[in-house]
Amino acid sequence: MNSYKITTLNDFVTLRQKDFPYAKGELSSLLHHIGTAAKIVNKKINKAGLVDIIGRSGEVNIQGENQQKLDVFADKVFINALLASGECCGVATEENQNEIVFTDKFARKGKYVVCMDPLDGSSNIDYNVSVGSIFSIYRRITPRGEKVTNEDFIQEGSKQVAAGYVIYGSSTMLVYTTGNGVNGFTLDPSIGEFCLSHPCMRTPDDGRIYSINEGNYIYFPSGIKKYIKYCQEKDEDTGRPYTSRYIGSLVSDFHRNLLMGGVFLYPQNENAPEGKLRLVYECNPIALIAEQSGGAASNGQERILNIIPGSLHQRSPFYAGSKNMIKKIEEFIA
């Protein structure tokens, strides 16, 4: 009897539909379309050095950041895929100032809105460094059939029905949660399917890696400076000094620490007094994955998922990873 059994993303999501009696298959369809869009983006990234797709687009996004050509491409691919699903009534992304409201008669009946960063760490593309996509799914607040409004997109993270990320690296992985654990799927290019490779992912309670841009050390608040020194001190009982690993892509740094144990830090600083990462479509989805894998996520003072956003592009200090390391960071900040 052949014991080698492949479980594709679509098969897995369909099997888990019973976890969501209110969804009746719509959530499964939405995740399927996100996976399809990720395959298209992955193919373009793999050819980035061969076609005119790397480098800046010449445009600036709402954050005041130079858009990369792949940012624009990924944004369009995911928006089109979500519109085609018929289950999504609107999308909010990093690249657009306001939410995108789908007016198609089928889309307006959709139960869900999606918030996402279509291509996290895109400036690394030119240097062949791993990048990712981050997504967050909420049930709409406005009545079905009506146009969605801003309030549908600025819900607290604890109300997410699903969240995940795709990491485009030496292999391409899609990691997601629907509030019942975290599962990872690796893209098999030979069959063009995401296949279950990391079931029931758990992050260790403690780790030995801290991920932060230490080049900004002089701008950090005192509590974070003290924590960095704590990480660098020798202590055989706690396994210190810890190892510093920082890629500069939230998805890449978080993914490594999720598997190995560690913590990602992006504090506020003199140049970014509110922090740099966006609460709605970066911090919230990563925070849900962190918690569902046994870790934690905080702004240094409170749980990320409890924060009620005031605006679509609101920024926040962000600390995510092994729960004991997050607790220690909060102690130093306090």
Ligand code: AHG
Given for the second form:
Amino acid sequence: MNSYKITTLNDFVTLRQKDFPYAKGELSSLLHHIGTAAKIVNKKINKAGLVDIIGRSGEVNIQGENQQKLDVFADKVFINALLASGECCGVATEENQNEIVFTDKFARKGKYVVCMDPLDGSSNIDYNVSVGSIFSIYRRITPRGEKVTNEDFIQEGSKQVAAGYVIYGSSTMLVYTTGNGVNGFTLDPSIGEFCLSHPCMRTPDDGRIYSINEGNYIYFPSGIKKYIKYCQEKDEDTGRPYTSRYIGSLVSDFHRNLLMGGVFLYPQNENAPEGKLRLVYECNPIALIAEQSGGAASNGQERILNIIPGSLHQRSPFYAGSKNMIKKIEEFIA
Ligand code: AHG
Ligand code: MN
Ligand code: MN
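Please show me the structure of the same protein in the form predicted in complex with this ligand, now that we have looked at it in the form predicted on its own.
Next comes the full complex, this chain leading.
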């Protein structure tokens, strides 16, 4: 390898622009701006404990969850970056009840809308555990120049033109897809650039890790209880018992399993009859990354990307990871 040659995120998205004959660089600009916002959020997270950024903001979001100060910070940073890109006409995020419609005359002409979980796993932030940001990009349905409406944001996941996540872990990485494979970039703090470190990411068809909050066991549907027992049984052919790993940060749990092979499960339970994770800005983007790396994502019955969302904050049971493991889970649920 030529150690003098680095490919930055910006170089890479510009190079890949030719994969989109209909686009004129707009998507590249949007991805550049997401990368910049991620660096700003990363800086702040790195200083948690030193500056007044840990703990609750005192507000409760639309989900009825306590907002952390960093939830609010990340939400503002990403929204401002998307507005500044000039290519985005509106944003929907976990932290806002309704979609935010950009009304200035440039943004109104933007081709894309973005759905985001600005800070995922935020309850972990006070304890120095990895967190993430998740994004999903759609082409707008309403004509350019008009104000975007709710229907622009609740499109079927298969309509995503790009999706990805940032993981603020032992290193900071940005992983994204434009429907043509998955690529990962690691932030080099010395030059402040995301550099291509994980080209063409592929997830193994089979894995040995299962990731689920087993504390909810008694509330799970019987198929999931049986699947957990299956994971714990001894079987040399399939390498069972499997290993259990659960951080409680979707991005981190999913990212580890993507690299190593495994499955992430968040089923419905008696306390959360629709599951916990949000279809539009958590499940869909992660599902696209899963599929584009050779894995799969399901709600237990059907492909996540085929579900037509009824509303912005709709929840869904969520299973994502190695494709043979997802198939097995669907069999147990059936
Ligand atoms: P968020 O911080 O955006 O609200 O998301 C938290 C999510 C997700 O990251 C994680 O997989 C899940 O909540 C963990 O839930 P439990 O604590 O119920 O296991
Ligand atoms: Mn989340
Ligand atoms: Mn969040």
